[in-house]
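The form predicted alone is given below as one chain in structure tokens.
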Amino acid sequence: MSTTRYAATAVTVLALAGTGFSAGDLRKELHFRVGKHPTISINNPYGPVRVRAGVVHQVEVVATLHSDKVELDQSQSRNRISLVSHLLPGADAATGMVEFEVLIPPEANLTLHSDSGPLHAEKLRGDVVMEGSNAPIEVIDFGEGHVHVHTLNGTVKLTNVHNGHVEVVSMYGDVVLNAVSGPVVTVNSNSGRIEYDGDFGNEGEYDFTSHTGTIEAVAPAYASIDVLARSTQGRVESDFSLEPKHTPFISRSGSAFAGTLGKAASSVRLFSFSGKIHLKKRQD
């Protein structure tokens, strides 16, 4: 990008900083110049937010406003960018909708919040925080950073997430993890279903807890795990022939089991109060 274009962009950003955008023009394009490891925050009550990895030092935003009942507030303070959908009096889920398509540097740190709009992050390496009430949440092709997801009733899907700390908290929504591994992978759900399909990595800690929801974990025959599983009132099953081990509770067939497989490199803890737990062997 030329120096002239940078100057024009800077003037535009400064002119718009601290003010709301009118919805007269429904499509807004914003361009920000950033340094290393920038932080981007987007709060969009209604409407989808899709964030993908772009190029270093640039943040590109395309926002589509669906009515004049919503404005777009934006600010930049050095390496921190904030975008907020500002609802005006009379706005609702339809008239307050804003659609975001965003490109950010791969190493950027990202925070997304929505009440109902889908949240999507793809091919990033920084820390990601995603929060929503009923918003479906999806993270794809992520590595190295931390992933923190908090949702009330939205479904959560994590795919191809490696070498990061993962924490998912959901009250009622289902949580699906495919090819997810890392030093720490924690999922806590009240009544939502927890599904895991992966190899449990190497020397990681995997803790899945649900109060009434089902927990299903699928792993290959070569998995190297130390497993502890228990459901107080639900059924517990394992397709693996595990080497038995001592447990802090009485192991009863059908309600709890503990054991190791291979070199037991990773720790796996599966707990539920009344939900079913099934450790399944992948059929290759």
Second form
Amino acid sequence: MSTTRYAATAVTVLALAGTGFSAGDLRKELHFRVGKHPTISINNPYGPVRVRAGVVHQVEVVATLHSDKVELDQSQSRNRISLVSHLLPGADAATGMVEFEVLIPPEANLTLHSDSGPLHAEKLRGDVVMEGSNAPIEVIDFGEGHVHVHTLNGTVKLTNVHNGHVEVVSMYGDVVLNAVSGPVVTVNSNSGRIEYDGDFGNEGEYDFTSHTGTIEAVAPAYASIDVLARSTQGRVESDFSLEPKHTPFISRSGSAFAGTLGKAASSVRLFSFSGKIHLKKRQD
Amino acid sequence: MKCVEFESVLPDYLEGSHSAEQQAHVRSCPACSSLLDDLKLISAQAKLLLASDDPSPAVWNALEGKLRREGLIRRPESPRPGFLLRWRTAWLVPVAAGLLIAAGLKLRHPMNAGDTQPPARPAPAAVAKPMSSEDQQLLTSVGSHVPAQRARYRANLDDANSFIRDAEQSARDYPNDIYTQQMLMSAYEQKQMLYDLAVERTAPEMGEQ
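Given the form predicted alone, corresponding form predicted together with its partner chain:
Let us now look at the entire complex, which starts with that chain.
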């Protein structure tokens, strides 16, 4: 697409004010025309953001503002779209709330920020960055791209995520991974619980680290993994009969185990300082 | 050249790759010049400590890669207020020092051949230690922008610092264990995230006019 045409499409933004859901609500619908791999950034301090795959070249946004204490700032620069819920003086978590429903091209790159959330992304294939202090974060049916999640207290749930680089850093929120696989899957938690239920596929590197939280990983009997698990002060358990292997550290019984299953295609590292670690065999 | 641009090429600069533009920036910018001096000092001190056993390039590459990956040396995606950038840069020094010291500990205190038991280690401190000046500055900034969040960030920082202390202790106890080094990296990554989120939380567009 030519620069001129880009410039023309960049200004082709239709903002339609609709009817509100209640007396204080203001509903806004925004439509943007974009290229195949746009970058969409949404910063919404208070309120949910739900993003799903739509059609290529189209970004459609429905934003519901809950009071006149918040405004919606929007900008488009070629293939980059930014939406910011702009809190006005006196705004709080209630009056500053904005609800977003967004459809974006499946291969778009997405960045979401929110204090309260929740944040939700579904059926995307681009790179996704989601950050929130307390926001519950959920990613469903995701493939190929990178998923980076940073949260303090919000729970993180990733379901059916494949072939991507997954990186989660959390302080207190639980992190739940269901059917997640990829070349790199890392979870770093302070005290939140880390739960994994999948096959550790993709010949990937799976690194789960926690300070005080529990790590529980469920894998099928056919899993092909090279496992190293250790808790400095907590207990470790494995339901599997692992093929023993040399460990590069001093191993005390009950605090660490290492071994392989199958052809050891993927690397699995489970480390906690004082949390419990349990590698479970899936009961089919 | 802007400071953020210089920060993005800092690792190359430290390795001796200088352009005229970069050198001109260092000469004209006291903040970057000071940062450069600090990092050179840390690097020199770490190497002196290890004079008899120089770390392999892999150690330095790993540290640099970690700093890059954690975003400690990168160009911010969006412009931020100058004081926040300086504050963030200031925090880079103790983080870098911590990582270098961790690497130094690994090589300074190799476990003797035949050792089978780790040294006795006291239980983790139950009481949080006083906060660093950088942490205090973070809390002050958060408190001034979002007062209700200050207590939560204080708790977050206490827990991140507790993880760092435990990981540092493990690194001292098991100096040859690469996984304790990785745990220390993870602990610092959590603190880095706290700082990132706090900076974003206190950026002007969030509730300021």
